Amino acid sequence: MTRDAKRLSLILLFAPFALWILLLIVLPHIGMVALSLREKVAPRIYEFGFGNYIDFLNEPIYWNTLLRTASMSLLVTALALLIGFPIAYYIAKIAGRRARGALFLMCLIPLWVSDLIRAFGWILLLRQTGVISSLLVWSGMTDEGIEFLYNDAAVIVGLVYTVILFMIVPLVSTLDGMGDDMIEAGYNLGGGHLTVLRRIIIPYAMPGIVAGCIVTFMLTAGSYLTPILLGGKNSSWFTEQIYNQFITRFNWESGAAFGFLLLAFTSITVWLGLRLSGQSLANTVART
């Protein structure tokens, strides 16, 4: 009876999670793949085929945009890591308990508003008549306003601001478990700051680094509002191509193919990152 009760409790505990995975992730992706393999040969007449994928390969603007999105997503991930690692180390190893809570709160504040509001906040700062440009004119550093929007730099700044919390949290979780005696031992053995960082801190924090990079890369590659609003027509993003196929051209078959290609490409990139870092997904998730 006790064993059956434990088994029933376990089933009831995981049933909502399993249904969530099945209904909101597995089945939609299966439907998307099936839809992408429908090739339109006549009005309301479809055949099984890979025509949507062939069209993607035959159009350079599509796969160039995908490669461009991936490269910029990697750049955003690297910048988020460079900025977020010192912040995470300070929160985990230097700040006191009260300061740690305050710093975490400051990191969480941007998530209290939607992506749309955050993007418009950056627009107010970076546009030609915005806060930064007006301050430059007022200080005499320039005679007229400067347009900081609608370029790759604005997109990168906005995306780093959006995803940096997802880099900090796993890093703090990992670094918090590292004992101070390990760092002290490194200094006692004659290691300098860079040596201790390279030989002790970074290897220990590697699961958190990999977990943060995976999350930030996937979120960045799948972002839509920030690249569109901050980059405009000068910064094409692959999610915009997906949106155009679904909404503008009403070509759901090509849109589904593009969505699956984005998922496959980012998944392969994550797999390569795990291979190069020597980490496994199970070990990374377990440590963070």
Given for the second form:
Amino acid sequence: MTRDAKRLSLILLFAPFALWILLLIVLPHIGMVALSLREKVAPRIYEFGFGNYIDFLNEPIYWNTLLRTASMSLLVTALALLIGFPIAYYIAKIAGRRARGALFLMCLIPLWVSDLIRAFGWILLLRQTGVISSLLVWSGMTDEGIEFLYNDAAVIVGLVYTVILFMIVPLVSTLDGMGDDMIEAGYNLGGGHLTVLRRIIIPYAMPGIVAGCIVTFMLTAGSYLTPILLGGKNSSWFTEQIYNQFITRFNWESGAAFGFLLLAFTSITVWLGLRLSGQSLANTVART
Amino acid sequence: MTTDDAFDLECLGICKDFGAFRAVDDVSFRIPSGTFFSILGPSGCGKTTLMRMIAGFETPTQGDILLKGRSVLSVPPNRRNVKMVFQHLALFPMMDVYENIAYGLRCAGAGKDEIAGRVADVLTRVALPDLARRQIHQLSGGQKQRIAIARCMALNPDVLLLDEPLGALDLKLREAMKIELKLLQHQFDTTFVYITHDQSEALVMSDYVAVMNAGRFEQVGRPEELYHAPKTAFVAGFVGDSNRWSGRALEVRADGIKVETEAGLTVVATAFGDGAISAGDAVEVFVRPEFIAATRPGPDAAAPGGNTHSGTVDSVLFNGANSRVLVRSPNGTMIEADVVVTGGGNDLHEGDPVRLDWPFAQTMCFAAGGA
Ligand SMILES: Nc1ncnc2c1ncn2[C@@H]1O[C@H](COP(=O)(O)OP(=O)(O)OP(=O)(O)O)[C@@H](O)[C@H]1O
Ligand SMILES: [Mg+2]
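Show the other one: the form predicted together with the partner chain, since we just had the form predicted alone.
Up next: the whole complex, starting with the chain shown before.
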């Protein structure tokens, strides 16, 4: 193949990718940033300014919602890691060859059902006339049904359930790459269970942990259906604010500003997380 | 040498069953302090299983393991003073060389200064003093090898176990590491238990070799004992090269056993091993190529106490000092014999008639299929 032909094939290969990045990622965001920097001074008259951002800062409800969304997302991420790590370890290291496939498949099953149906399943379980509450009444532990829905705990449980798969998959793939002899060497050289976990298994799995955390955090912070359906009116999720600005208030400028703020805020959180764990994004992506 | 603590490691009647399958079967041995002990056996004979039991990763179904005279069966792997170099070394890729070596010392609760001192010391002893801050993936195969040994030796183990650590290296490096391992063992003056399926590694490095087959120890002895006085047909076949013929004993004489091989070659052999051989028994005969003299047919008579056969050179296998000729005897048996190829006019060539002589005493005869 001549060099020109090589270059041509390279361009052809990359064209769809470049188009996708440009049309679906770069352009909408430029549009959104531009939109968010327009201030409404009179009906149909706009001028450039940071008014939408200043509004955000001046209204505590807005930034409280953002902080709440971020902290709840961090909590969900931490819970997903705490629950997902033992599961991933079991799948990758303890389960036999055949059990492994079945277990992995079971983790994937929730993905076959849409977000909406999954959330609705939780509602059936948790509402006052739902399965759990009815069971409690039937067993005589309470006289009246208990409303488990519409509180933070319900939102967190629902979110952890939705995103945990995205924690387990990268963890399994990194842990799978770790030979059993690595763990045995850890014990052989005198380490106890805790030392082996802390000094060998976790550092080895770090790229998977970071990748899983990034994905779960981003998914959680950007989720809409689960917090709204399980948290009800007082879920105060930031995506709900964005939705309200765009759809209810028809204030596209402020909605765009909020959207951009969410992106910036989550990006900074991820960057801080990478910094603290001493991982680089490239390293994380390459190892998982 | 009669007290118990003269032995670093003793195994007494060790058995290991995986379900109905017996991987290690009644293995007993004791290793004197400071020796290089090899376990040699074909793939799947249970070498790794035996070593994992010594290290504590598997529990024997039967038997006892003693370290420095004390039973360690109830001691968990991280408390046994037995360190192990894994087949694929298992260096920790997320730590550098220093941290890899320091890991064990930290687990033992050593202080910062002590760790620094010990790491520097052990790195000098494996002749890699400048590599402390290298990452594992920046090391060559031979360097990784030595770091894996250093990581264990920093902890002053009673016994160092090595599970085919040269398996992953290329041939040239293997040859160099063989000698190096032996020197390192001298340096550290620690008992090494070395697992291998390569008989030349075992012969070159070891003070004692145990030959293992199908979960059992066939014979334990010095390398030259195994080579010259094998106790079983398996050992004779596995250790070193040999011509191997099955046949039947025709007659038991004072100077040896007259055997006719399946192909019809008649040789006089000496009985080896424990099984008694009487006329009519099926036997296996082994002759090492270096004991067979291949010469041009001459007038001189056969030496007494020796087998003499004639044949034609089928091919010359030139390999420098280890060259061989493959000789076809009149009845079609192929016989390998070592020759010196000088490049001069006296060398044997394909198609040449040739005479083969070897002593009765070097013709090893075992009862076939015997225990
Ligand atoms: N956990 C296990 N469960 C069942 N069988 C096993 C197990 N571990 C080993 N075996 C069997 O025990 C036998 C001995 O295995 P082992 O690993 O000790 O062989 P080895 O001598 O080290 O072989 P190699 O030279 O190939 O490493 C093999 O037949 C193997 O299939
Ligand atoms: Mg093995």
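Positions refer to the first chain, counted from 1. Model, not experiment: these values are computed from the prediction. Heads up, when I say rigid core I mean the largest set of C-alphas that superpose within 1.5 Å between the two forms.
Undergrad: Taking the rigid core as the reference frame, is the Cα of I268 displaced by 2 Å or more between these two forms?
TA: Comparing the forms between these two forms, which are aligned on their rigid core, I268 does not shift its C-alpha by 2 Å or more.
Undergrad: What is the C-alpha shift for L10 between these two forms, rigid core superposed, to one decimal in Å?
TA: It moves 3.1 Å at the C-alpha.
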